Structures are given as C-alpha cells and as structure tokens.
Amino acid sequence: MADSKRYVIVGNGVAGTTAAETLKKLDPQSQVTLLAAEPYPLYNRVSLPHYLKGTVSEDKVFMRSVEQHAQRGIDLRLETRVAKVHPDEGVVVTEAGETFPYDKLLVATGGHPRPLPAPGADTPGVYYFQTLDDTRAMVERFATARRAVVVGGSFIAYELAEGFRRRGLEVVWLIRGPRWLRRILDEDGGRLVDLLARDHGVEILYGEEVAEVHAAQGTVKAVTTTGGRVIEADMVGCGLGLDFYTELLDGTGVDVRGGVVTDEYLATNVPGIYAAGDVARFFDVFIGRHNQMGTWNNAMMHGRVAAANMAGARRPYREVPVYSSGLFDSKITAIGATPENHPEVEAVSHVDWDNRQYQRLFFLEGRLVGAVLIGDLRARKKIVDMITQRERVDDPNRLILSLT
C-alpha cells in the first residue's frame, strides 16, 4: 500500500460517488477518500421532487449505504467540510482541522441555494430545495400548511410550485422577470408555461419579488411583494439559483469563474486538481467553448471521465448535456448550450398552441448547439445527434419545422 495512489474527492453527489467507484475499479490498490458535507451517502436528487409531491417514499431516494462504500474500499467521511486545499503540499484540510494528503484531487462540491434577499427571510417556514433535509422539512410542514408562495424563475422554483400544488396547497408564484426561464424561453414559450401553470391551479405574478416576510407565532404568515401586494402564506419556497462551493480553492491558483474552469479532460489549470458535476465549467468540445449545466446524467458522466483521467487516461468529455423534467401536465427538456450560459447564441422558435407544444433551437456560427422542447420531446435524439456531428444548418426555420 505504500506505493498506492491517493485520491481525494470532495463532494459525494453523483459526480463524486461515481468517480470514487470508478477509481476503485480502475486502480483497485488505490486509496480513495470521499469527503461529504452532508450526513448521508449518495441519494437521488432527481427523486426529491417526487418525494416532495408524495409520489415516492423517502426510502426510495437513497442509492448507496455506508456499508456499500466500505465494501467497495471507499473511505467515506460524512459531515466533513473542506476548508482549504494546499496544492503545493498536496493536502486537503477540513473545517475540523483534519488533513488528507492526495496525489489527485477531484472537486465535485456542487452549490448551495442563493438566499432570499428580504427582511424576515430567516423566519421558520421559508424553505430552499437542494437537499434531502430540505425536502423532509417541507414534507413535515405540509401537515398544517394551506397556502404557499414560491419565489424565482428557475427549474427549482417550478419543482416547488408543482410540489406544493400537488400537496393541495394554494400556490402563488412570484417571478421577477417577464416569464419563467426568461433567458431560455422567448415570449411564446413563457406564455405557454403560464397556461400550463394556470391549468394546474398555480397563479403566477410577473415582475414581482418578496419585499418582506411577515411572521406570526414564530412562523411565516404572509409576504409583501415589491409591488405592494400582501399574500397570505404558511410556506415560502425559494428557487433563486445556486452559488457554487469554490471557497476551498481560494488562493490555490485554480481558475474559478462562476464555476471551476476545466479543459475537456475535466482537469483544472493546477496539476493534479480536477472538477466535475454542477461546479465544473468544462470545455465543451461540441461548441468550442466552456459550458456549465447541472444535470444528473452530466454529473455522472463527469465522474466517470474525471476518474479515468485521474487514473492516467487521456479521455475527453464528449457528451451533450440534457436536462428533462415534468412541467405540470406536460414535459420540458433543455439540450446543450442555451442563452442561460451563452447569450450570444442565435435562436428560432415554433409554438403549436392547440397541442401546447414548443420548440426553440440555438445556433452558434451556423451550427446547432442547443434546444429547448416543451410537450413532444421526440426530436431530442435527432437534436443531440446533430449537435455531436456539428452539422452546418443553412436554414434554421426549415429545420425547426421539420422537428414539429
């Protein structure tokens, strides 16, 4: 064991756990340490919205046990937060002062919800939706809650709005911008989502934010909006985006720009340090630019590729990120590069109001690089194939009509 490689992975989401398991397969004699801030081994974050809605039980959310990690030879350390990385010494230091030496380090830390910027935001009854504990707390609250306010224009805000409504709550959804996913959808797309939400019994107020949270008897009772409306609420759910856990890299020289910047091999600019999952701003070989997209499959594949390269391979990440979700009584998928990360893309769109379907395609330098689909998702495979083949598109409008 004296000559065995030492791999340290910070973050035990699907990227970190997949990397740990892959490393033990590729390098069985290696020492793999997996540092987890949460008190749980891997659970399925994709299942949390279903748990919130009550369509799956909590026990179905877990994917790994502590014993399974031990059987695989992975040293899992729960409730262990990393404070600092010292690349010159090849050491990770935790908040508790423990040190873990490494030969290769993977940062797969993900992010944390942006806080609600309003007086009273720390009132019990204000919730975020990132972890199992967040979800558990909301599920417990459903027993007495009758009314809810949701804040934000993100996918997470949608999951909260649908989850609260499925649990029988009256839901008012506040969106600061003119529509949901305002950078990805155009006006027609936003209007279609509004119709779907209202059919589901969710009222959306645009151009509104929370100005103040009001409490009574130690818990939320109402919010005042920036437009002056007072809305009664027993719960406030916040989906205001993520800030990524990159503080551990302060002073290391690792390039951090929103996320941890990597090349196509998921290696950072500092030798021996890699990044994967939501926190990684990776070089996307299909668009020739850096990209960042927090999806389960993307994170899992990141874990596999990063592990292979940490173990000595030279394998580029060559996957088109795809995120799919329910959308009230419909479905939505976002593919590849979108205006969320690449505002310079050109776009064409098409909407079918009768069948409530929508397609929007994104182009860079004459090539298809991304898309968003609502309703009929059958074109997803063709779009992914076109992105990977980097085909030139001479007539974007003709292409979008061929997909409808």
Ligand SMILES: Cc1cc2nc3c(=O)[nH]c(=O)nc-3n(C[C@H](O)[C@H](O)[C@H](O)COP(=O)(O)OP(=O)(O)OC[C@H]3O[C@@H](n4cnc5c(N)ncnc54)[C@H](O)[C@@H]3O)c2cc1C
Given for the second form:
Amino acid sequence: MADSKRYVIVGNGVAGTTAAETLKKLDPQSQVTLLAAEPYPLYNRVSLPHYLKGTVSEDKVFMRSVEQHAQRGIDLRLETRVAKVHPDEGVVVTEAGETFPYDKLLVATGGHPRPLPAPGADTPGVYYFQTLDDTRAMVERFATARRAVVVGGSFIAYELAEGFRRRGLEVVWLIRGPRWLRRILDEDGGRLVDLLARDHGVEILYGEEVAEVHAAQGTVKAVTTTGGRVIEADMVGCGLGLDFYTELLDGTGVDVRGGVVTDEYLATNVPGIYAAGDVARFFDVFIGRHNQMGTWNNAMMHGRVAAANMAGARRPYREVPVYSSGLFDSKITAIGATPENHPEVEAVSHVDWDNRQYQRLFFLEGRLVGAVLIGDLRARKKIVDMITQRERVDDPNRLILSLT
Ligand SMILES: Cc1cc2nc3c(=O)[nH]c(=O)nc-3n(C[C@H](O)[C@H](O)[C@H](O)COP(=O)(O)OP(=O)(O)OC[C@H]3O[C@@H](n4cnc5c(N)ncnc54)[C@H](O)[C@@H]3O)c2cc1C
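What's the form predicted together with the named molecule like, now that we've got the form predicted on its own?
Then the entire complex follows, led off by the chain already shown.
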C-alpha cells in the first residue's frame, strides 16, 4: 500500500463518482477518496424533474449506495465539504479541519443556483432546483400550494414551470428577456415555446422580474413584479442559472474564470490538479476554444477522461455535449456550442408552425458547431456526426432544409 497512488476527488456528482470508479478500475491498488458535501451517494439530477412532477418515486432517483462504494474500494465521505486546496503540500482541508493528502486531485464540484435578487427572497416558499433536498421540500409543499410563480429563462426554470403545472398549480412564469433561452432560440423559436406553454396552461410574462416577495404567516403570499403586477403565489421557483463552486481553489494559482479552466486533457495549469463536469471550463477541440457545459453526459464523460489522464494516460476529451429534455408536450435538444456560451456563432433557423417543429444551427468559421431542435429530434445524430467530422458547410440554409 505504501507506494499506491492517492487520488482525491472533490464532489460526488456524476463527474466525480464516474472518475472514482474509473480510477479504481484502471489502478486497483490506488487509494481513491471521494469527498462529498451532500449527505447522499450519487443520485440522478436528471431524474429530479420526474420526481418533482410525481412520475417517479424518490427511491428511483438514487444511482449508488454507500455499500457499493465500499465494495469498489472507494472511500466515500459524505457531508464532507472541502474548504481549501494546498497544492504545495498536496493536501486538501475540509471545513471540519480534516486533511487528505493527494498525488492527483480532481475538482468536480458543480454549481449552485444564483439567488433571487429581490427583497423577501429568503421567505420560506422560495425554492431553487439543484439538489434532492430542494426537490423534497417542493414536493412537501405541493400538499397545500395552489399557485406558483416561476422566475428565469433557463432549462431549470422550464422544469419548475412544467413540474408545478403537472402538480395542478396555477403557474405564472416570469422571464426577464423577450423569450425563453433568449440567446439559443430566435424570435420564432420563442413564439413556438410560448404556444407550447400556453397550451399547457402556463402563462409566460416577458420582460418581467420579481421586484419583491411578500410573506404572510411566515410563508410566501405573493410577488410584485418589476412591471408593477401583484401575483398571488404560495410557491416561487427560481431558475436563474448557476455559479460554480470554485472557492476551494482561491489562492492556489489554478486558473479560474467562471469555471475551472483546463486543457483538452482536463488538466488545470497547476500540475496534479484536474477538473471535470459542470465546473470545468475545458478546451473543446471541436470549436478550438474553451467551453463549459451543464449536461449529464458531458459530466460523466469528463469523469472518465479525467480519471484516465490522472492515472497516466494522455487522452483528449472529444465529445459533443447534448442536452435533451421534454418541453411541455414536445421535446427539445441543444447540441454542442450555442450562443449561450459563444455569442460569436452565426445562426440559421427554420420553423414549421403546422407541425410545431423548429431547428436552429450554429456555425463558427464555416463549420457546424451546434444546434437546437424542437419537436422532431431525429436529426440529432447527423448533427453530432457533422460536428465531430468538422466538415465545412458552404450553404447553411440548404443544410437546415435537408434536416427537416
Ligand atoms: C433539476 C435538474 C435537471 C437537469 N436535467 C438535465 C437533463 O435533462 N439533461 C442533462 O443533460 N442535464 C440535466 N441537468 C444537468 C446535469 O444534472 C448536470 O450537468 C450534472 O449533474 C453535473 O454533474 P457534476 O458531477 O459536474 O456536478 P454535480 O452533480 O453538481 O455534483 C457536484 C457535487 O459536488 C459537491 N460539492 C461542491 N463543492 C464541494 C466541496 N467544496 N467539497 C465537497 N463537495 C462539494 C456538490 O454539493 C455536489 O453534490 C439537470 C440538472 C438539474 C439540477
């Protein structure tokens, strides 16, 4: 045991857990320690919206047990938040003051929801949607709630609107911009989503934010919007985007710009420290620049690739991230690079109102780099292949018509 490698992984989401399991497979003699702030072994965040809606039970959300980690020889420490990394000494220190020495360290800490910036935002009945505990709290509240306000233009805001509506609540959804996913969709895409939402009984108010949350008997009663409307609500669901857990790297010299910056091998600029998953701002070989993705598959594949490289390989990360989700009675998928992270992309779009289908393709330097599809998602595979092959596209309009 004396010479075995010590791998420490911070964060036990899908990136961290996949990395821990991959390391144990590649290097069975190694010591793998998985430090987890939350009190649970890996659970499926992508299943949380289904639990919120009531279409799956809570136990179906779990993906691993504590015993499975023990069987695999992974030292899982729950409710153990890392406060600080000391690269010179090769140790991490937890909030409780415990130290863990490492030879190689993986930061897979993900993110936390941006808080609602309004007076009264700390009133019970204001919810975020990132963890199992967040979801449990909302599910409990459904027993007595009748009306909800949702705030934000993100995928998570959509999941809240859909979940609340499915639970029979009256839902008003406030979006600051002119449409949902304002940068990824254009005007037609936004109108299509608005139709889908209305058919589902969700009213969207654009150009509106929460100015104040009002309470009665210690819980949410109503919100006032920036446009001066007063909307009665028993619950407020916020999907305002994520900030990333990077504080543990303060003062380490690791390059942090929004996320933890890595090369295509998921290595940071400080030797021995890697990053994976939502928190990683990785060099994306398909677009020739840094990219950051909030998708399950990206986090899982990051975990695999980072682990291989920590164990001595030199394997670049070469995956096109795909985020697929329901969209009321339709479906949506976002693929690769989009204007959300890369405002410089050029775009063409096509909408078929009769069949409620929409495609928008994104290009950089004459190559397809990303897309968003609503309705019929069958072109997904072809798009991923084209992005991977980095073919030049001479006529984007012809390409989009060929996909419909
Ligand atoms: C409600 C919801 C729905 C989603 N739906 C989809 C979907 O349909 N499709 C899709 O592709 N993606 C979806 N996603 C996104 C997807 O779940 C994430 O991209 C993925 O889970 C990220 O995994 P991760 O391991 O990078 O980070 P996380 O899963 O965020 O895990 C990071 C863990 O690290 C812990 N941590 C943070 N700091 C520390 C510290 N200092 N010490 C110890 N532990 C720490 C955190 O508490 C957390 O448990 C959804 C996300 C949510 C919340």
